[in-house]
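Presented as structure tokens, the chain that follows is alone, the form predicted on its own.
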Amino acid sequence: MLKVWIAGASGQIGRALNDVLDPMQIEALNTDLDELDITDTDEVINFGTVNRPDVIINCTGMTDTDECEANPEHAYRVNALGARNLSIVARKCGSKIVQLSTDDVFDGQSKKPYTEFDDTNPLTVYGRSKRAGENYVKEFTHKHFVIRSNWVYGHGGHNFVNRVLAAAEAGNGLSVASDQFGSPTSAKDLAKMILYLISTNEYGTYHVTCRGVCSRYEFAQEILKLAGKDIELRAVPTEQSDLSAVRPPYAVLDNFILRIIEVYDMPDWKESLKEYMDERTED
């Protein structure tokens, strides 16, 4: 039986695993904000050395860009010291350890999808937090798998989805950036990837997204023909848009390690959110 520690286990990348692993393959240690703070250090040396994990998988963050910005120190707080602890842990346990990360790592004004071997610039506190955490993981473990993903939605979050879907069920009009592009990427998809990696010894950095490109207009007519609604959708530039706070306009992650070592192949996006909207539509 795998010891697997999920910490932010109530997010919905957590929620994701939650519901993807094998109970009987997989004991679940699940923490999050409430049990265990992972900004402080002794706690969670203290959970890592009573639990022993063989696997801990790193699923906090603050990820409001706008709060990020608002407050850095808390910031680096969660994103980088947060990501140290949870590594001096698995170093000390020799656990593997994973950390999610994201494409604000990148600055965005590439005009070709980014592989894991593009330098990283960030722009915004957010992305320099998170690259601070990868470094962090980087330097303190050697069996670490760190994730690169965009664009992610699944159960219980506050993503661009559930937005799009509270805004029609309110029937109000949206405007939404068509010069912001990414693959949108389902929750459940990214755990799938997450349990095969930790089963391996493919250590290293790693995008993760589904298939294809969109706008993030195109993204949300997706998801409003699958809801089957009708409102006014306005396609403008960024500055000008409800949903989406300033970030990287091209945000497009290449799958390139996961190319290569031909071991797994990401759904295209269309058929991963046509996926979660019948189980939103059963729920």
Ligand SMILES: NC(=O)c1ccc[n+]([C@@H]2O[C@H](COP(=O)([O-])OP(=O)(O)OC[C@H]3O[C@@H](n4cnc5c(N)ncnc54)[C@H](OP(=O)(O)O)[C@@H]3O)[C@@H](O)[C@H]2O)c1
Contents of the next structure:
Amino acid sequence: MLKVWIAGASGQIGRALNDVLDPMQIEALNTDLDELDITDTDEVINFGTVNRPDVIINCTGMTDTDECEANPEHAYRVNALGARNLSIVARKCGSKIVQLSTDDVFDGQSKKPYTEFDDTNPLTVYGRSKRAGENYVKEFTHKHFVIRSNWVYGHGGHNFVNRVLAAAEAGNGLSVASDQFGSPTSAKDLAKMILYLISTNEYGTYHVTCRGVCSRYEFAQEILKLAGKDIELRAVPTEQSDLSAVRPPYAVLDNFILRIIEVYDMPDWKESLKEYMDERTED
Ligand SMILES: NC(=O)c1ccc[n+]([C@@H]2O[C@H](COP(=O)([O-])OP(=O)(O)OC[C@H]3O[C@@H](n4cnc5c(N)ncnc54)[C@H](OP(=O)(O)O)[C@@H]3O)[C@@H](O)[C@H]2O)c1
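For comparison with the form predicted on its own, kindly provide the form predicted in complex with the named molecule.
The complete assembly is shown below, putting the previous chain first.
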């Protein structure tokens, strides 16, 4: 039985991990902000040394990019120092650690997908604080998996899919950015990949997104098609969009390492979205 501490268990990726893990093989120690604030160094070290997990998965985060700009101290406290605290525990207990990270560590100016070997250059507080978190994890532990993903949606999350559907329910037309590109990734598929990876010793940094690329506008089109909603959808530049904060325009990650080691393939984004929409209940 593998003991896995899921910090940020109530978030969309934390929930997805709990949905897909096999309880016969994994004992999950779930914590979220209510039980354990990862910025509290002593509490985090105490929880870790008492429970001695085999694996720590850091699904916590201050993920609202506008909030990060407005309150950078807190963004660095959660996204950077929180990751450091969990790394200290991982090192102390000899645990493997998974650090969730993001395409926002890149500047989004590229015209081709970013590989794990491209230089980072975050332009936002969110991106800079997440890169600082990655660096702490790499500095404090050697049994680490840094997993960068993007455009993640899952049950219970305040994500793009749910926001498009809410607007459609209200019967409003929508203006959506046609100049932002990414790979929509279901939290469930990401969770399956994480559970695979922790069973290996293939440490390092990975890009993990569903296959395929689209614009925000095309993503919204597909969501509405699958939901059977017929509302007016307008393709606009980011500044005129109803839904998108200003983000790196080209957020496309190449799952380069997964591809070259040929051990795991992510599904196509449209197939995953269909599965999510079929399963979706009102959260
Ligand atoms: N969503 C994406 O598109 C995406 C893409 C790439 C990477 N990621 C990364 O993946 C991770 C999880 O993302 P997600 O979409 O599942 O985020 P999420 O739904 O916002 O979940 C984050 C969880 O962390 C909790 N949390 C916040 N501050 C905390 C603290 N100080 N101590 C303990 N828990 C705290 C939150 O609690 P409250 O809700 O109570 O604040 C929430 O339950 C994040 O690190 C994010 O940066 C996300």
